[in-house]
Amino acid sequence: MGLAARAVEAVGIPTISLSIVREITEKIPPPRALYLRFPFGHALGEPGNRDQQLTVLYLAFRLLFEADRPGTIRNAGLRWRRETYLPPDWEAFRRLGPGAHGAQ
């Protein structure tokens, strides 16, 4: 997935990976990654469990403007089925973009 990224990337489009396994995430990353303790075939949560769903999308969208170097790698900190998650802050999302993650 990080070659694959990597590629995407160098024609201008910005990606985010998420990574449910660390170990290979590490052997070759991407520019960017959002790890996960999920289950395979689960990177974005549970099905039905929209507002986890959702709050695993904001967070790679975050990391998509806040990484500051390649390969970064960040820790969601989330766990599977043991939270609850609050429905989605919009304002939050509307938030993001280059350079507002400073502003906030």
The other form holds:
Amino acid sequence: MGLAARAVEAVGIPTISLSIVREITEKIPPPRALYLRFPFGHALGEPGNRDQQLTVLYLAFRLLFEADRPGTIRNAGLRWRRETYLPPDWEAFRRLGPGAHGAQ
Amino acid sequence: MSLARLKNRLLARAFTVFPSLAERWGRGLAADRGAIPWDSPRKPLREATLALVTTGGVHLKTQPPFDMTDPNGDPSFRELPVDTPQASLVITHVYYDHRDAEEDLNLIFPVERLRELVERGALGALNPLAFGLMGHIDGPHLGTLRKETAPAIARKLADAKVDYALLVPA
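Could you present the same protein in the form predicted in complex with its partner chain, rather than the form predicted alone shown above?
Now the full complex is given, and it begins with the chain already shown.
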């Protein structure tokens, strides 16, 4: 995972990786990783939980634009279950981009 | 089912139920101290083309499955057209419990959610080809992944002129 992300980044394509085991990600860090303490096989959460899946993607893309050094591992701070997920804020999604005002 | 396969399946379930097992395993891995490449994102997401890469062992039913008999894993990759119906995709990977992912492939291969982003104007486009690998690569295959597989995928993404890549583990 870390190796694949590094190879893609090395040809000039910025990458964002999800991570579910921080200890593994720390050994071969990709350029940017969003850490979720979710079980194996559940990087985007629970089956059928669309709001949860879109929340994970929103946080991942925010990190793509906000990370400022290689090897950044940000804790998403999301709980696996018993977390309330709001429906997606599409306006916030459409604002995601490089620069200080891209992501809020 | 062979005994080795049964053992792998039980281990996979244990790792899924007890994340601390995976954390302990991770602490035992060798650290890679090589320089981490970096390129700054330049395009807003709404104008960008994104490629999806999963290490969850996803492949088309018509493609050869990942080799589960090699204890060091299978370092090859599969090209996955993103418009493939979920029923034509399959997961070959005995090292994690993928019953939930089979029910909702978005957990490790979120094409439906990414397509929604495109429809809502949040993402410019999804690259027509996604890439499937299996995690759990070890031993001599790590060299193959580093020197052959990963650079081959990177070249294909560069040729396709994608702007960003999202990598999802299992």
